[in-house]
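Taking the form predicted alone, here's one chain by itself in C-alpha cells.
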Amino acid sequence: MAKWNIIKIIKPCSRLEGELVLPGDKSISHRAVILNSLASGEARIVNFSPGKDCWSTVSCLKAMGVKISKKPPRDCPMLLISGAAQNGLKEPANVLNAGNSGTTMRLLGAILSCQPFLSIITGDSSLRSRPMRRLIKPLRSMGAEIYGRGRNSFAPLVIKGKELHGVEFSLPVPSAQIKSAVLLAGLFAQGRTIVHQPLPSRDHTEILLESMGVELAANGNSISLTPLLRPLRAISLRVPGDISSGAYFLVAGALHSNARVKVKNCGINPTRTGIIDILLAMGAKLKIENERVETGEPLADIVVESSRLSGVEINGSIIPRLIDEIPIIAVAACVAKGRTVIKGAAELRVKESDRIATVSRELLRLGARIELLSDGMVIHGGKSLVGAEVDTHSDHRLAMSLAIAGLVAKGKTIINHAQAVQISYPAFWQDLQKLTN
C-alpha cells in the first residue's frame, strides 16, 4: 500500500449531468507505442493515455533507445515516435521499471526475449506479486531464456535474448496480455505461431498488427501469425476514449436518481463492451450515438440516464469482455433490485489487488450485502448504501468504483489512498466534479 495518503470526501449531489471526453484507452495506448517503437518510420499517437501505466511503457522504451517525444495539451497528449526497426533496440543500462503495469511487463517481456542483449525488468510491490509464470511458460516453449523470482513465478524477470521459434500454444485462461505477448514474440520467431484461446479476449493487438502489415488469420478462438518478412509499418492514430474509464460514469448516470451523462469518443470494440451489455440487461436507459470507425477501432458517444436496475447473472464468455469493470458492476448490483451473481471471474484475484476480496470488503463497509465466492460474488441489492470510511488498497479501479458508490450513498464517504486513480485516469476526480456541479 502507498506510504502517503490522499483522501477524498464524496457526498451525494442533487443532479448529475454533463458531457465528458474520456482519456485515451489504456490497452490501445500501450500497444500503439510498443508496436510503433519496433516499426520503420515515424508515427503520431494522439490522445495517448495519461495514466502512469502507459508512461511506464514509454519510459522503458526510451531506456532502450527509442526516440519518443510528448507534445501538449496535457489532457490529450500526443506522442511522436521514431521507430527503431533500422537500428534495433539498445541494451538498457539499468533495470527497467514497469511500475504498476502488468501490460508493460508482459508485452515488453516478450519483446526482450528475442533481443540480442541481457535485460532485467521489475515493478512496484503490487506488480512483483502478480503471476508471471503464465508469461514465462509460453516464452520458454519458444526458446526464450527468462527467469523469475519464486521459481519463475514472479518479477523481477531476468531475460537473455535468444533466437525464438514459433509455437502452437493454448492459453489456460483468457488473457489478452499473454495472448499479445506470444504474438509479439512470434513476430520475430522462426516459423508460424498459433494461439488458442478458451474464450475471446480484447483484440487491440491483432487490429494494430494487421494495420501495420502483419499477416494474421483467425479461426474461431484461434489466431495464427506469420513472422515478419519486412519491418512493421509505422502507423499514426488517435486513441479512442477508454471504455473502462467511461464505465464509472455510465454506472453513475444509471444509478443516480436525477442524471443524464454523455461520454464522448468512447471505444466500443466488441471485445470490451460487456459493461454496456450488462447495463442494458439490468435495465439501464442507455443509448449509443454517432458510431464510426478509426484505425480499425469502433467508437461512439454513449448517453445514459437515471434508471431502475435489476440484478442479473454474469458468467461465461462475457467475463473477459468486462473483467476490469466488475468492481463498478458490483456497485451497480448493490443498488439494483434483486440478486446479482458473478461467477467465472477468478482472474480478479491476481489484479492490482485481490479484487474479489477488496471490492467486497469495502462495499460491505458501505452497507452492501455480499457473499464471496472463490471466483466471484453474490450481491443482494436493493438496500441503500450508507457513507463510511473506505480504502482503495492502492487499486485504481477500486478507487473509482468507491467514488461512484459514495455518490449514491447516504451521507459522507471518506476514500483513503485516492491517488490510486493516477494509474489509469489522473483527471478522474476533476471529471467527477464537473458532473456534480
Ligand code: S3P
The other form holds:
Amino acid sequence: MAKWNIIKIIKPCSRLEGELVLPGDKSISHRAVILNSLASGEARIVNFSPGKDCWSTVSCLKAMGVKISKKPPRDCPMLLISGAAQNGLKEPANVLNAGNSGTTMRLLGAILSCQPFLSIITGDSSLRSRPMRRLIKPLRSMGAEIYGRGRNSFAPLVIKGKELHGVEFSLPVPSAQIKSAVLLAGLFAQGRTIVHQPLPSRDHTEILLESMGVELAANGNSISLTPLLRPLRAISLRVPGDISSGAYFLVAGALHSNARVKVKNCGINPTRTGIIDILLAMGAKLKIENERVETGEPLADIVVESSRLSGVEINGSIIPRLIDEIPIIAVAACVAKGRTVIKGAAELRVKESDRIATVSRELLRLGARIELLSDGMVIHGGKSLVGAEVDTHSDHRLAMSLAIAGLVAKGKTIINHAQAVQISYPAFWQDLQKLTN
Ligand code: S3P
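To test you: the structure above is the form predicted alone. What is the structure of the form predicted in complex with this ligand?
Okay, now the whole complex, with that chain kicking things off.
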C-alpha cells in the first residue's frame, strides 16, 4: 500500500454531460516506444500515454542509451525517439525499474534477454508479486539466461543476454504480454518463432511489427514470425485514445439517470471492444460514430446515454477482450437489473491487485451483493449503491471504477489512495469533474 494517501470525495450529480478526448492507449504507447527505440531512424509519437506505466518504459529505455525527448504539454505528450538500431542498446548502469507496469517488465525482459550485457529489472511491491515464471519459461526455451526470485517465479529478474533461437510455444493462458515478449525475442533470434494462443488477445504488437516491415503470418490463433533480416523501420504515429480509460465514462453515461457522454478518438481494435459488446448486450444506448483507421488501428467516437441495463453472462473468448474492464463492468452489474455471472477470468487474481477480491470487497462496502468465485464473480444487481469509505488498493482500475460507483450511489463516497489513477489516466479526476459541472 502507498505510504501517502490522496482522498477523493465523490457525490452524485444531477446531470452528466459532455465530450472527452481520451489519453493515448497504454498498450499501444508501450509498444510504439519500445519498437521505435530498437528501430533505425527517427519517430514521433503523438498522444503518447501520459500514465506512469508508459513513463516507466521510457525511463528504462533511456537508461539503456536510447535518445527519447518529450515535447510539452505533459497532458498530451509527444515523444521524439532516435532509434538505436545502429549502435545498439547499452548496458544499464543501475537496476531498471518497471514501477507498477507488467507490460514494461515482460516486454523489456524479452528484449534484455538478447542483448550482449547483464541487466536487472525490478518493480514496485505489486509488480514484484505478479507471476514471472510465465515469461521466464518461454524465454529460457529460446536459450535465454534469465532468473527470478522465488525459484524463478517473481521479479527482480536478472538477465544475462545471449543469442537466442526461435521456438514454437503454446501460451498456457491468453496473455498479450507474454505473446508479445516471445515475438519480440523472436525478432532477434535464429530461425522462425511460432506462438499458439488458447484465445486471441490484443494484437497491437503484431499490427505495429507489420507496419515496421516485419514478416508475420497469423493463422487462426497462431502467429509465425520471421526474424529480422534488416533493422525495424521507425514509424511515426498518433496513438488512439485508450478504450480501457473510456470504459469508465461509457459505464457512467449508461448508469446515470440523466446523461449523454461522448468519448472521442477512442481505439476500437476488435481485440479490445468486449466492453462495447457487453454494454450493448446489457441494453446500453450506445452509438459508434466517425469510424476510421490510423496506422493499422481502428478508432471512433462513442456516444452513450442514460440506459436501463440488465445482467448478462460473461465468459469464454470475450474475457481477454475485456479483462481490464471487469472492475467497471462489475459496477455496471451492481446497478443492472438481475444477475451477472463472470467466469473464466482467473487472470484477474494476478493483475495490479487481486481484482476478484479487491473489487468485491470495496463494492460490498457500497452495499453490492456479490459472490466470489475462484475465476470470477456473481453479482446480484438492482440494489441501490450507498456511499461509503472505500480503498483503491493502489490499483488504478479500482480507483476509477469506485469513482463511477460513487457517482451513481446515494450520498457521499470517500475514496482512499485515489492517486492510483496516475498509472494510466492522470487527468481522470479533472475529466470526471468536467462532465459533472
Ligand atoms: C496488456 C495485456 C493484458 C492487460 C494489461 C496490458 C498489454 O495483460 O491486462 O493491462 O499491454 O499487453 P496480460 O497479457 O497479462 O493478459
